[in-house]
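Encoded as structure tokens, the following chain is the form predicted alone, with no partner shown.
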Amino acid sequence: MAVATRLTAMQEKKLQNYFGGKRFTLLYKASVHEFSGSNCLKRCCGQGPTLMVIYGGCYVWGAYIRENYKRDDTVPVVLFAFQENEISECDVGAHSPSFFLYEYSVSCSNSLWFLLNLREKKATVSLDTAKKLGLPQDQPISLEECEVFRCEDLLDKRTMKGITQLHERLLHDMKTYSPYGGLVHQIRILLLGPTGAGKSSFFNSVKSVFRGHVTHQALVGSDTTGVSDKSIYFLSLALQIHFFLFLINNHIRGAWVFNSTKPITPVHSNYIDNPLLKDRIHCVALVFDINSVEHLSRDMMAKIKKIRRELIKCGVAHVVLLTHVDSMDLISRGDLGDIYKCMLVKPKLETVHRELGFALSDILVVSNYTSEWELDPVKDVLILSALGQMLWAADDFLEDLPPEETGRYLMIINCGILYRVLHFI
């Protein structure tokens, strides 16, 4: 049976971030492996940097040993403690783990040091240290449990090598991609989402990855009237249903500034009666700020569900794209390397799955380039992976079309959210 930590998920995440983006592996738990200093050392020596966590009453505190060590090595040690939801620390310099994990009576001469007697379940901390860390002034401090974790960098050299190789493979796949069956020469992806959701930033991010440098070609944000060039469109929330129907089926020729007081009609000079499959939208991505998905209004939820029902009727591929993941509390760059397993992101994915009905495999997470000037392979992998999923979803849409509809067909959509169109050859 796996041994579980007593840390809450939030405490564990805060400690991982506080000490530089670490991955924890539980090596020793006193209640399982015996309250013994020698047993603790036996299990933890030679395991690399370690984090010792001590539990006593309402106090959670301990020691972070920065380097790999043997029994009698002297290594840098930092004491820490949770004070409410924050972490305080006290650097106590270099010491030997075999000294503070004592089994017998030892005097505490260092004004910033502490001694831990696991067999007697007590710790002695200097008054200066206790005051700084918010620990009890009465000595010794009783303890109920002690755990020690191995600490590894989330983005160590081996992980980064794997990410770099994945980045190269994904980029090659995207550059050599061709739509299913040669039915169209390029895939058209429609991004729908509120202002500030990250549509323009995603567009810029994709361009940046392909060009090999950060670009801010598309204007981030939108006015309320909407603008359009050859491949980028902005619309306001107030637009009518038929605008979207026309756009999805590409009944609109060339650039068009949408105006709710002057709706386009079949008699308009820019109206296309019979658009071809190559001009249609082949995949739709609903784009949301990941920080807002749990706070969508009922009207917005109803609108999204209606959009999805229409897309399902038409058989059009559709996914959800969650952006701004890097702005979530406690998310670090290391989390981006395996974002779908991050315990802070999972509840967001579950919310979209539960409330909007999307399969978890159809919910994509990205960290866009917004203020950065250098590309990051960790971000690139998320962006390329999301783009790949959209293109493959579009392929599924094309493959499922009946033969009589590979030239012309009608698609009906009902929506009212900001969007932009991406073209990928």
Contents of the next structure:
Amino acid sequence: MAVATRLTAMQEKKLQNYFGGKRFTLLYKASVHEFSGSNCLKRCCGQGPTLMVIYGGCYVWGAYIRENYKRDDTVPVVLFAFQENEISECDVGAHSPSFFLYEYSVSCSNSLWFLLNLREKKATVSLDTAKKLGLPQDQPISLEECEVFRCEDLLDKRTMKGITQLHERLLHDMKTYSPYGGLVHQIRILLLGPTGAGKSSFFNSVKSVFRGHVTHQALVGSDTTGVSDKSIYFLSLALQIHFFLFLINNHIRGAWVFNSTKPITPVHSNYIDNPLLKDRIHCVALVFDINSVEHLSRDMMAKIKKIRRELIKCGVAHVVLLTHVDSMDLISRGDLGDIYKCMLVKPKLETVHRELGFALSDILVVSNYTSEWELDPVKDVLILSALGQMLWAADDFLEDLPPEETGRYLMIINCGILYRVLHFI
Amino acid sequence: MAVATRLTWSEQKSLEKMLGNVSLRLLYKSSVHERDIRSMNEKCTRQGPTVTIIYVGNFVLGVFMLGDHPEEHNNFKTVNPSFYFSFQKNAITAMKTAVLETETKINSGQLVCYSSGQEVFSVHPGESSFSVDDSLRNTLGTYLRSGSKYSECEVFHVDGIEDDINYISKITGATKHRDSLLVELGTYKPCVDFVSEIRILLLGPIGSGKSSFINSVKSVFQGRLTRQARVGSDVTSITEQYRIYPIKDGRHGKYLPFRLCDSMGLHEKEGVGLCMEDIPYILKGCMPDRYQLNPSRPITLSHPNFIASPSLKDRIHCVAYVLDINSINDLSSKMVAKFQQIQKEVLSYDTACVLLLTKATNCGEFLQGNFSNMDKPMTFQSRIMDASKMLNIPIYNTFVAENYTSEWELDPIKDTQILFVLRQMLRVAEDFFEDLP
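Let's see the other form, the form predicted in complex with its partner chain, since the form predicted alone is already up.
Full complex below, order starting with the chain above.
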């Protein structure tokens, strides 16, 4: 049988968060390694802080030992139990694991005692404890399975060191990046999304990461068209990134062009017929709050699909940027280190992939800087990786251009695909 | 001391990736747990596949064992396919590997690995020493004598491996094979000198994976996932232009002497999907790159970029029919009739053809241990037979592939398979030239 846990993704995440942002490593599983107290002890002692999970009928409960212990040490033990998906705990004082794992019960004067008899698949807790944890009052409680995990901090020193190195490398790569073929010196990225999606704060976050400190640039108020034009961001003298922010808003009526110098409405009649390559949008990022992806209105989804088809027609590269991941329920800073593998984030990515048709590798997750004062390398790594993907996408776009364009920087008029007008209804 | 590995965060990530995107979980650490075989065994047996790593100064030597860590009381050797790797700290990219069919056993306080009856590797936790036999030492680049001491020994449980006897050879073999295919294709030249590049046309129903295949090929050569050809799923074809895609060898490399031509998907209804009358023009080489396809009207001579007198190099040299392997039996009779009509057309131009079946999950099954052959798995056998019969394409020109559609990163097993299919397409295309008058 495989050495895998019985905990559901939700239960595991809740436990990880409850005990301070931990990662679990399964060390012992009774059904594989034998229902024996001594076996359990052999595998679990000297492994640092451990979490023991006991499964009996509909009850999922156990013990958390936050200190390392050798065979006969006495350590503080905290019992916990899931009561309707929430965790409750009960401090039972100091015990010796080799004591409570012994196969014969021993009476104890301490009113908060707890004994685990693995061989007979029975556990005993004092009535007070059972009441506190919502466990059955008639003892002993039977159990079907017992698992023990080592608990490690998600962002321990080693991980932080690795992330910091990655951060430096990404920053360096970004500063030395040059667009495909040296065709342009300014990459133009359009951020498109509903109100509150996080477009402005993404721009600020990118700026902060390169500045080396958090900046909250006062937003230039968007005009009635809902377009705001962010100032150019310098990466190096040879390369700039220019962000445009555009609002998808149910009330906007109008036409705008992907390939002009600036998204426009009929109010602006001065759009350019043959925009130069350097003036076009090279990459579009559709920005959404990650919490909203499962609740997008049918209207919004239809709009997005329409936009996507237009983007494909124009050949403009596009990605999806999901923001505010740290505001998700149960997600903490520790999860940002490996966010794409996080069991609560993956379903969101699958939803976007399935409902809107974007490739998984085109869906980026970030946590913007909103109210912090200090930069955090864990966040920076996500922001830089997302920006990197946008630049790669822009590169793909530049590479895909017909040679006539790149040679002369002008569009051939009969390539009717080069500009489209999109109407929002 | 904390029970944390000596590997750096990025070294661990590289190792996990190399082993097939697994997770490594530390079970035993000699400097924290006791230095004897019993302690090691207590923590490591019955945990499934493990990786045992020893650190000797700046040098890291490891062995991945597919089977369980051997039990102390067993008096016999157990078969345990394994592979060995070594690298210098901070230079994990220059890793050396060796694959062996080994048997493992615990012998007088040592974990011993035997190959063909000979002891090739052993670890003695009690004395913090290890030994490696000569041939293995030469392969792994270690110049340490037997009985050398190590500073640390760690054993990890490996999470995420499918139970598969060919797993090891796939993991180590795939990268090597992929790299050799990359070299072979990178230096490919058409066998005839009057054509400088081979043109392969992809034809198939909407959503069958033509554009995805092109993206996958480009991705493998570029070493990263790229999506130049737009893909997606919709009722009508995402691809709306006829495109002739060049392939570069690496990000800044030269263009390779073959092009993959992408078209609109086929639909059983008239006026939807690729227009049947466009096909002869495409085959002859009259259709220009980026021509906007019209489902109801074929290209005409009056089109400004129409190539009126296409030369041999403009023609399509090989047609690859692309079908979703899972819906072969769901094709309507109208669609089948369309295919057969197209096939007639293609054969009338003497164009070579192959059949590419996509969306085959677990393509890893197809690859035999030694990668010399793409064996077709039993599960797909009947569908492959049906498809090949329907289009009258021999089995040896029928290939199975899984495109990159929803992955985060490249995988050497998939890469190998995609390159293999591409190479076979080129070989078949060359046959076309042989048949020319």
